[in-house]
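Quick heads-up: it's one chain on its own, the form predicted alone, in structure tokens.
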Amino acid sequence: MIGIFDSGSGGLTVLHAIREVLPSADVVYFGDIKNAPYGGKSHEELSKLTVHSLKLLRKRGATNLVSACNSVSASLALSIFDAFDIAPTQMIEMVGPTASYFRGSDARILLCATVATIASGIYQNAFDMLDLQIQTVAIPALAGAIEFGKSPDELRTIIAEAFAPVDFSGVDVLVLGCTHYPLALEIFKEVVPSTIDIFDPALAVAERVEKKFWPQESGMGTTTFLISKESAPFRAFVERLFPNMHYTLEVVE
């Protein structure tokens, strides 16, 4: 069983991409809405929340894991693998697959993400190892605004203000470095010049999941959603992204 965890609804974009390549995999998804958003939390807080998520997913039977939160990627450490007896090959995070996707590219890349993700330098370091330089812009309030169902006008204002100082003439590709951001993809398209390609890292992560977890992750295609707090926006996102999928949803402590 594949376990996916995120601060809330953002990881649903990753699950959607994974379902495209592994429709028969059994999946348990944990959205930690009670503690969302993660983007402004400290490294220590993120580490504790990561441990909690891993414990829950392992208890529910997950053997292979996907960290669908870019902010959490910065908190993952080798000690976690040892503590949970997880091999590095059993966990996939967002950054590695995303950077690898652009290996050999000469595209001029702008990454937008949460404050925690940008401050960690994890994307910058990953791209630097591939001899690729990227620009970055943090959007502090966006993930939370998406998570809690703010209006399209409010989301548009947040995005437009964050990009106001950006010179897009030096940009070819915008990478959405937070899994919540593709939930507002149409608004990004309105704000960003049409000459800019917008890349959703969920696609690269899904490719990595298929490569590493297939064919052992072939089951009945069951989906279980666990959320740490009741959320109408989360339920609405599930219905929007998976209109014909059978699933169970449970609120957990």
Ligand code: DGL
Contents of the next structure:
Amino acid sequence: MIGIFDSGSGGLTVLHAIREVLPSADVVYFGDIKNAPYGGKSHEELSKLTVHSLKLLRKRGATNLVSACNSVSASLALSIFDAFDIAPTQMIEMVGPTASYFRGSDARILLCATVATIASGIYQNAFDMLDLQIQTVAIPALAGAIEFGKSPDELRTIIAEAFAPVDFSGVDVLVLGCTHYPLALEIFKEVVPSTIDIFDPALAVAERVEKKFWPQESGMGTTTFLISKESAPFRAFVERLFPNMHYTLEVVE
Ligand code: DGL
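Structure of the form predicted together with the named molecule, please, following the form predicted alone?
Below, the chain from earlier opens the complete complex, with every other chain and molecule after it.
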């Protein structure tokens, strides 16, 4: 069984891409809405929350794991793998597959993400190792605004304000470095010049999931959602992204 976790609804965009390539995998998804948003939290707080998610998913039977949250990628240290006896091949996170997707490219990349992701330097380091330069923009309030169902106008204002100082003439690709952001893709398209390609890392992650977890993860295609707090926006996102899917949903501690 594949265990996927995020602070809330963002990881649903990753699950959506995974379902396209592995429709028969059994999935347990944890959205930690009680502690959302993650993007303003410290490294220490994020490490604790990551451990909590891993424990919960393992308890529910997940053997292969997908961290569908960029903000915790820096918390996925080797010590965590050791402590939980997880082989690195059993865990996929967002940054590695994204950087690897751009290997050899000469695209001028702008990464937008949460404050925690940008401050961790994890994307900058990964791209640096591949001799690629990226510019970064943090959008502090956006993931929380999406998670808690703010209106499209409010989301547009937050995105437009974050991009106001950006000179897009030196940019070819905008990477959505927070899994919540594709849930507002249409608004990004309105704000960003139409010459810019918008890249959703979920595609690169799903490709990696297929490569690493298939055919081991062929099951009945069941989906279990666990959320740490009741949330109408989460339920609405599930219905929007998976209109015909059968699933169960539980509120857990
Ligand atoms: N969706 C997560 C990410 O990719 C977390 C966003 C948040 O909760 O602030 O970073």
